[in-house]
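Listed next as structure tokens is one chain, alone, in the form predicted on its own.
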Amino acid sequence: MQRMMLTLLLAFAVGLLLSRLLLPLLQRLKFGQNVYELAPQTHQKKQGTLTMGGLIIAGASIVAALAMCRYGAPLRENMLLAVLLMALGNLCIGFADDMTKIRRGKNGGLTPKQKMAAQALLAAAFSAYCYFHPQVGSSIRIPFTDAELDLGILYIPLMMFVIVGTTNSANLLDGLDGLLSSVSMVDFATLAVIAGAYGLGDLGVCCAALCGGCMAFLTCNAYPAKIFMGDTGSMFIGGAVVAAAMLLRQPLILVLIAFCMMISSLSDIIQISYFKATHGKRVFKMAPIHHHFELCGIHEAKIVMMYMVTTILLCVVALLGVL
């Protein structure tokens, strides 16, 4: 536990340093956010705000995690490295998407087919890695019970669905200043506690590093944000959250700890499906649902607080169910 705490502090310190170095660089490169033209009116003033701040989270997390890793297990079985590689793979997809938006000068990056193809390939590789990992395999734990469920070879396609769904849900949640970074900070802290309780020290260190990275980024991403994480950051976070849960053999707890991510996707699916079925009618004023709350007159800082408190409560429930 002490090593995890030290890792969190190291990641936070490195993140603060990186933010000092990266913000002026991104300013010189003119890496500004292109706000979606149909976004709430209050978001139009955010046009040009620096983006790709996810590099701060990634850099801080990677430096701290690698510095505190004990490297006792064979590299191919090292869970810390596995999470970082999975997260980095997703970061590359998000980085390509962000760069495409910047070069085109509008809110439209990679095509859905391009993103889905890359995500599916990465998801298949990580699912297969977990399937053949001696400490993971095809069995998953059932929260609130001592039971396990062996999925057999179906583990790979089912986990591919979970991976793609979670990473895209994280991407959708990144719509308000400080929203995804604050929620993810709580998620990673919870995953670190679970990993420590299971005796998976290096995995716990990795989650603590990710928590510290999110904390550092939040200092410049909280309302009013000086920088956005972009798809670079949201994809990195989504990949790391689902990777850690899978290595813990607890993908089902994502329903609790990643609830706020999932309702973003669910509200989007409901909105689109209802819109098509009714030829133009809407369930929400805007989707994802955090924009609906915003259009109802709730300040975005208050919405972020609502989401963070909800995540804390659900993470406590998750801890009760798995420890």
The other form holds:
Number of protein chains: 2
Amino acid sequence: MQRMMLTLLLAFAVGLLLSRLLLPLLQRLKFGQNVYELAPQTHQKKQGTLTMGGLIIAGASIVAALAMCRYGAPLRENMLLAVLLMALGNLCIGFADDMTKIRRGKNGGLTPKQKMAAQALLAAAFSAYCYFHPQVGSSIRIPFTDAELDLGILYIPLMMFVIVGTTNSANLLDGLDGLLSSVSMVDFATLAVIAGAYGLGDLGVCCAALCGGCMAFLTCNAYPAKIFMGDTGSMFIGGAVVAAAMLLRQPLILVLIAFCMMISSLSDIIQISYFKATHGKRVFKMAPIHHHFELCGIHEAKIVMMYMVTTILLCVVALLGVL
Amino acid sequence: MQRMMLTLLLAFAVGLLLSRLLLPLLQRLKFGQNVYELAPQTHQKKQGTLTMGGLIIAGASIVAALAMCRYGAPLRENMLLAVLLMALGNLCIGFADDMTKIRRGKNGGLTPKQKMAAQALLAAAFSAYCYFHPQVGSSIRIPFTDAELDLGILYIPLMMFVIVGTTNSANLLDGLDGLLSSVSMVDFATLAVIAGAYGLGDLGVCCAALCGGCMAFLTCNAYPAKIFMGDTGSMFIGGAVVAAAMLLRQPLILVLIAFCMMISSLSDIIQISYFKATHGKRVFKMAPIHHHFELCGIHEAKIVMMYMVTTILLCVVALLGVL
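Could you give the coordinates for the form predicted together with another copy of the chain, as opposed to the form predicted on its own above?
Once more the chain from above appears, this time first in line as the rest of the complex follows.
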């Protein structure tokens, strides 16, 4: 527990330092965000805000996690490294997407096919890793019970779906200043507590480092944001959250701790399906649902607080279910 | 730990319900805040925002704490009741202050002398209570060491100073939307964890209830605020924080967990002393220091996030020092 707390503080310090270094650099490189033309009107003033801030979160958490890791298990069974590599893989996909957007000067990004293929590949690799990991395997814990469910070989395709779903949901949630960073700060703290309680010290340290990184980033990303995390950051966070939950053999708690991410995807899916089915009618004023709240007249900063409070409550429920 | 988490959820639910009931009531009673004429210009638009929201925090945390209390110790040694009574005493002082302000239609309040006398009396009573409490007494723990410091009879005057200082500091910190509620949400969570680790279950439940109450209030108090907590709320929170820290025999950690409250007072004291000494010069653009940040052009919502992140970090440091 003590090592986790020190890791969090270290990650925050590194993150703060990195942000002081990276902000001027990104400014010089003119890595500004081109705001999606279909975003709410109020977002147009955000045109040109720096992006790729996810590099701050990634840098801070990787440095702190590696510095505080004890290298206990054989290297290929080390959960800390597994989470970081999975998150980094997703970061690369997000980074490529961000670069394409900046270059083209339009909010285009990678082609959906390229992105999907890279994600599926990464998801398959990580699912297989967990499947063969001696402390993970194909059976998952059921929260609120002592039962376990052995998925057998179905583990791999099901988890691929969970991974791709979670990372893309994290990506969708990253639409308001400080939204994903504050929500994931709470998520990582919760995952760290669970890992600590399960005796998985290195995994706990990794989650604590991610929490500290998000906190450092939040200081520049809170409304009004100086910098966005970009797909670089949201894919990194999504990858880390799902990887940690899988290594804890608790993928089902993602329904609680990643609830805010999930509703972003769900609202998108509902909106599009309904739109197609009714030939042009909408359920929400805009999807993902945080834009709907915005168009209902709720201030961006208040939506972020609401999401954070909701996440804290659901994380408390999750802790009740798994400890 | 489980009981604390359930208490937090219960307090949040009660708080949400109370806020739905109280908001229309306060509106009908026209309990609007008269904004202090000397506050930053941007605050003038807050004229008429409802006040006395502290009643939501108080109601929610009292109901939840009492419902989940185990009445373990003899009633007069029950720490949960002691914290609630101390907080309620302070709430009464704040409430009187709020009422005077609303009636007069100016930001006047109780006369400073009346307020000070009531606070000193309450502080003396609670200090004496702790002094004679078999599990508290006159010796305090020193964080980061195993040492204890026996203050003897000096405990009472010193703690009176700490109590009056903390409650007034909490009162001063309550100047931006969601500021005190988010900071104290973190504080109470930390105090609950410490109480749990010390085996003081009822005290932990009380702190968890206060945390849940603050979270519920935050949903209406976050920028842009629908309702302020008023002196009613800030005095209640200040009283509860200092009472819990004293019962844990850890008043020194207030320097960390109540840091944001302390700097509000300190900046006020520095500003006034410097102003008097130099016959009219100022150190800060405005005191307390959160108004200084505001006048430096930092958005209210960002200052709140900064204060919250700072509090989380300092609470982690505090946990390192006392667990």
